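The chain below stands alone and is given as structure tokens, in the form predicted on its own.
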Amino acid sequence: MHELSLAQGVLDIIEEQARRQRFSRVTAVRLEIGALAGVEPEAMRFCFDAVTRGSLAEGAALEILATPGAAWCMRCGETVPVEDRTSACPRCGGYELQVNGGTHLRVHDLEVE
């Protein structure tokens, strides 16, 4: 379950920002997770709760903002929405796609005290 290491990375970012910006508690975390990032949202929630125990983010609400996947279709010459890495182009039905969006996991923002 790589979500555990991802959740730990998010906590590391939070702790670094707490040192820089001098806040002592996080009440909410918003994560952007792309549809093609390979991250299971419910596993991320579980792991986030586990790694934040005893930290300044313990009990913080975790909001996940899902972002769509996108790929460049070589046949159409257009960027098209895709649901997964094996999707066909919704315009022409071709499979000559190069993923170019929706592969990220990013801390969007924090609510802090």
Given for the second form:
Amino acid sequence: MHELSLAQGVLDIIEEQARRQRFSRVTAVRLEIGALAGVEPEAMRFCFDAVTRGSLAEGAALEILATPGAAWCMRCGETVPVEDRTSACPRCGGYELQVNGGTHLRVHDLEVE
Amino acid sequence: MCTTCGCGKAEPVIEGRAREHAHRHEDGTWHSHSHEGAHTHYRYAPAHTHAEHRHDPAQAGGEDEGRRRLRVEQDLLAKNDAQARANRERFAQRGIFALNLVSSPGSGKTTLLVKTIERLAGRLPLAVIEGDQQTSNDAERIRAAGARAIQVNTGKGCHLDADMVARAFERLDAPGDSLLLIENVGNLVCPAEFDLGEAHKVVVVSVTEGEDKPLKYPNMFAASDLMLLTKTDLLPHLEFDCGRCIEYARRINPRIEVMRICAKSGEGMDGWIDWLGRGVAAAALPAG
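Would you mind generating the form predicted together with the partner chain now that we have the form predicted on its own?
Below, the chain from earlier opens the complete complex, with every other chain and molecule after it.
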């Protein structure tokens, strides 16, 4: 999967922040990963460790904040929780769902020194 | 390295360009060079100790002892999405209708492109960006069919990204008011997350695959606007249930359009060609 490019994206964000906010070491990273973002947290951890080796974030703790999936059900006319993209609406059992939550993939905050 | 598909950091090679190398040494030095001899070195500032560190509270933004938390709230795909927006704007300025064709390897994308090019010859100007991990075989097939094409080799990467497309487009010299077909790397997982600036993602599924592909790779079907069911001439020899496959695709994406086509026998090709023609007409710049 693409976790490696995404982990590289995390490092790019960290390095850009380091230049702007002047810090030289990152000790912890909190990542927000939506349930429907198509990212495997374990693969992300593996790739994060690999790409940060030798960087200012080497050895940083990676905390993953999982956000739940949500979708607009056209039949029920409301937002319902969904576990994945193949789930049916938990209210009506239909599949006329438009995903509207849990797709985020972002760096929430950093612990730096 | 990626645990699931084994891909590594993308080192894309665009035809006609020297390959760039970047690697990191044990001592933390970055080293990058091209085969043309240019050479650059980067070095991270060594992590400093507290004794040699003088705090500047104004700069540090508050706490001056040791660690602090920085709120970032930045999207991981923000860089790609920004480049994709720039690509989309460039395509719009030139009246180009761009499609991102995605599928598993072996679904018949390149054959479909070759037949599409033959049908559109003299009717619609078009150009192709071909993405593959290695070889320029596909771009050569496309050029042999008579279209302008450029190959992007993603190296260890498992998908095209917006920056690769921007660089390939620069070299492609595509005509205005035309069709741009971007054939992504054969992979139903990763390309779903990377916007290239296309008007639509078109997912190609051949009837020799399982009809439950949409359920197995839902993100791709959720991201696509059109599904092409290809190699339909083989249906009599298979147990593939088209109706079920379409039902699964609509379960994931209720708005997805579906066409059944066969590049070899020509079944459904008229509908596909008309669909392309309508897209190009809608994207074209007003005359004068």
